[in-house]
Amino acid sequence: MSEYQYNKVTPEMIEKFKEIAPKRVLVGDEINEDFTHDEMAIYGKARPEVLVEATSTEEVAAIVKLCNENKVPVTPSGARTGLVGGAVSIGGGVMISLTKMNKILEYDKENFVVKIQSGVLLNDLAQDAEKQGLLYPPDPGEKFATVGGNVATNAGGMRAVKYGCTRDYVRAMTVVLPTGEIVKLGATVSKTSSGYSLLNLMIGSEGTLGIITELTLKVIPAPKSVISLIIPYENLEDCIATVPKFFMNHLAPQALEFMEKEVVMDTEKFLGKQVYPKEMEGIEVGAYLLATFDGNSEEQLEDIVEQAAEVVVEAGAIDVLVADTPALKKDAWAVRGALLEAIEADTVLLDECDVVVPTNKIAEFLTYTKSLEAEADFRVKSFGHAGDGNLHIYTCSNDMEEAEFKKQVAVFMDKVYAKATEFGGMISGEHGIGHGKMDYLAESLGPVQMRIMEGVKEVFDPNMILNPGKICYKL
C-alpha cells in the first residue's frame, strides 16, 4: 500500500469543482497557511492543491466522487485543532472543509435528540443545547472544535468520566464514503443488534473511512444544579491516589482533572488572574484535583460535597474550596480550560501523548514519566483527565535545535508508551493518532490487529484517497 501512486489535481477537475462549488474553490497560493497544518506544527506542514469550502453532503459527495475516478487524494477539514497531523494533506491533492457546514437543523424533545452539520462548533452546540434546557455531555477541552471533528476521534473530555465519551452520544449520521456514495448510519434509537456497527466503525476513523457530514446526537435533560470542588495536595502521589475512593464511595464527579502545580501557575499568569492556593496552612501546594458534581437540587450538592471533602481530607488532601459561584466556578475551569492554550503560547518546540492507563496505574505512570525528564534537555509538564485516566503529557523547549528535539522526543516517546502499553493502556485516550503516532500504534497492537485495520481501510476506500497516510496506512 505504501507504494501507492496519486494523480495530480487537473485544471479540468479545478472547473468542475467551481461548478459544483460556485466561488468556493481555492487553489494554490490562495489557500491560507492555516490550512497547512493542524495545531500541532510538529508533525509537519503540506499544502493541499486545492481548497473546497462545501456547504452541503451533496456537494462533498459530487468533489469525492470526482477524486476518486481520478485517483487524486482528498482530505476532511475541520475547525483544524487537532493534534496528530490528522487533517493534514500529506498527500496533497483536494481538501474539503467543512466548517461553513454549521447549522444546528432540528430538536427532537420526545426522542431526546438534535440533529446537526458536522461544522457545528461544540461551543455553539453547548450553548444552544442550553438554551433549550437540555445537555449535551461531551465536553473536550477545545470548545471551538467542530463536532465533527470530535466524532472523528471520539474526543473524551471533562465529563466522560461520569457520561462517557463522544462515541456514547452518536445516534445516527450522514456519511460520504470515499466512492462518492451517501449513507445514513444508526438510527434515532438507543439500541441495536442489527450486523455490524457500522456507525461504531465511523466513529474514531480520522475521516480514512468516510466523510461526516451531518449527525443526530443524543442529549439530556440539563442538571438543575452544578458545583465544583478545588482540592489541594502537597504531592501529585497523593493527589493521584485520591481518585479510586471517589467511586469507591459512591460518589460520581462529573468531572475529575488533576493539575500539577507548575503548568497551573503558567497558566494563570498566562489569564492574568490568580485562581488556585499555592500555599494552605503552611503546606507548599504541588498538585491540584478539580472536582465538579451535578445534581437535582442545592440541598442533594450540599450533602455530596461534605460527604466529598470528608474522603479527599482523610486520603491526604490539604483541605478543600468550594467553588460555589458562578464567577468562582468559572474561573477554576478556565484556569483548566487553557492549560495547553498556555503551554503553547510560551514554548517554541512542543510535542504531546495524550496516552490512556488503568486509573490505578496513574500515579505510577507519571512518575515513571516525570523521571525521564532528567535525561532531555527539554521539560515534561502534564494535566489530564484523572478520573478515566486519560493523560496529556508535554514536552516542552525554547533552546533546543527542532531536529535535536525531535531525536530526544522519539526515545522519551518510545518509553512512554511503551510503559502505557505494559500497564494496559493504550496509546490515545482522545486525541487520536493522525500520521504523528502511526509507529506507536503498530507497535502497541501488533500486526494482526494493524492487518485488520489495513483490511477495513481497503473495503471502505479501495483506492486510497481519503486522508491518507493516516492511522494504519502508510505513504
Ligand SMILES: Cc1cc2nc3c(=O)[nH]c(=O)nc-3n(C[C@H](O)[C@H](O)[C@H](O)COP(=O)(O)OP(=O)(O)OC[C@H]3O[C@@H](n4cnc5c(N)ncnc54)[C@H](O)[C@@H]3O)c2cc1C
The other form holds:
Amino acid sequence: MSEYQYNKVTPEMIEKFKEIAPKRVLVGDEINEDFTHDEMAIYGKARPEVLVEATSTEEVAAIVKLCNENKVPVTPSGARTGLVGGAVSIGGGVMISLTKMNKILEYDKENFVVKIQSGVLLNDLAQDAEKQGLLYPPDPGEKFATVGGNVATNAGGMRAVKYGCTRDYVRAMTVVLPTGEIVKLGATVSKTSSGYSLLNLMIGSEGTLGIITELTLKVIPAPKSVISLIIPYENLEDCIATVPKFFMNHLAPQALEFMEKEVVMDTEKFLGKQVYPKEMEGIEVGAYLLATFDGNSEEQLEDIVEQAAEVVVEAGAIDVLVADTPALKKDAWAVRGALLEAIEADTVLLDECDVVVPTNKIAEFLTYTKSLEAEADFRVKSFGHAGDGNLHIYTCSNDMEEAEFKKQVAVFMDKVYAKATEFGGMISGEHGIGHGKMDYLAESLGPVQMRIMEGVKEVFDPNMILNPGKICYKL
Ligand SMILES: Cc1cc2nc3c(=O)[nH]c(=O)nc-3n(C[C@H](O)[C@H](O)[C@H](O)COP(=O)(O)OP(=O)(O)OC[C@H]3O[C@@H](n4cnc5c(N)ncnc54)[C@H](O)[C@@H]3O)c2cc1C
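Rather than the form predicted alone that you just supplied, could I have the structure of the form predicted in complex with this ligand?
Full complex below, order starting with the chain above.
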C-alpha cells in the first residue's frame, strides 16, 4: 500500500489549468474513452480527472508544478500504443497528452542530429528523415507511436539487431521534472563521461521520473539499397539455429524476424493477402525468417544475398525467396507489421509477455511455452525478433470468463517469466514494465535492485506524483 496521500483536482486547479492551456483542458466525461487505457486494456482502465493537451515545455512545467504543490498525480501520455498499461491514470489526477507537441524542429546535418518535440509520431520522423537522405534507425512495429513514448519505453523494433534500440539514438532531451523544474540532459556530442547519466536514466523510465518535451536524436546517412529475404523452414528449431550463422559469416542483417506458419496464415487472412509460401519442394513450411539487409550499392547487396542464400540453405532452410520488387517487400513486411493487429482483431481476451532470452535459447523457450498451452484453456501465439532473442508471446481467448482467463494467465506467466530468468533472460525486451509487469520485475530483479530503483524514484519525485503505480512504486 502506498504511504503517499493524493488529493483530487479542485475546481480552482481546473481554472488555473485553463489559463495555462486555453481550450485544451478536458474534464470528467468530456474525456474520450480512448484516454482510459492503452493497447493492453486487460491491465485495467481508469479515466483521468482532467486531460490537458500541452503544446509547450512551459505549459507542461506549469501544470506539473501546480499538481506537485497540490499532491495530485500526473500521467504523461503519448499515442497510448503501449502494451503494459503505462499511460493509464490509475492514480486519478491529470493526464498530460504530448501529441500536440508534434513539430520536427531542425536538422543539423553536420553533426547528424535532428531536434524534435516529443509528440512527433515515429512515422512522421521516419518519412521526414528519408526526404533529407537520412535514416532514424529505431523501427518499432507501431509507427503511430510518439517518439517521446519510444524514448520513455526504450522501444526496440525490427532494426535493433543491427542498429540498436531507441536509447542508442538519444543525444539530449528537455525534461520537466515532477517538481515542475525544467532540465536539459545530454548534449549534441557523440560521447560523454560526465557523471551519472541522467539522460540514460530518463530513457526507459516510462514517465515515472520526468516528462520529456524535446529530443535531440542521432540520425545516420540512409543506406542506398535495401533488400529483404523470405526464408522458409520445415520447423522452428532449424529456423532459429540459423541465427548465429548470419553473424559468423559477417552478414549483418538490418532486421531478422521469425514467424511461425499459423500466425502468418492468420495475418494473411486478416489482410486478405497470400504472401508467404506454405509448401515448397513437397515440404510443408513450419516457420519463416524474414531478413532485411542494407548496403550502399546494388552489387554489394547482390553479394550479400548470394552469400546469405548459401548460409541458410546449408543450415536447413527449404529455399530462399528474394523480395526484389517493392510490392513483394512491402507485402512481406506488411504481414510482419500486422501480426499483433491480426491477433487483436480475432481475440476477445488478450495478454502478452515480451521477454528477451539469449538467442540460442529461443527455440527451447518457445517449445516450453507451447507445452504450457496444453494445460490451459487459452491459445498461445508467438513471434519475435530472432536476431536479439526478444519474444512476444500472446495468450488469447474468445470464450473464457475474464476472471478465469486472468487466473490461468497468471499461472502461465509465472512459469514463463521464471523460465526466462532461468535462461538468463529479462522480463521485458522493449515494451517496458508499466503497471502490468511490476510483480514480475520485482520477482526477477530481487529486493536490492528494487530498493535502489525506489530510491531513484524518490529523489526525482519526492511527492511521488508522476505516473504512480508503475515500474517500482505500487499504489
Ligand atoms: C501493433 C503494435 C506494435 C508494436 N510494436 C512494438 C515494437 O516493435 N517495439 C516496441 O518497443 N514497442 C512496440 N509496441 C509498443 C508501443 O508502440 C511502444 O511502447 C511505444 O514506444 C509507445 O509509445 P506511445 O507514444 O504510444 O506511448 P504511450 O503508450 O502513450 O506511453 C508509454 C509510456 O511512456 C510514457 N510516456 C509517453 N510519452 C512520454 C513523454 N513524452 N515523456 C515521458 N513519458 C512519456 C507513458 O507515461 C507510458 O508510461 C507496439 C504496439 C503496438 C500496438
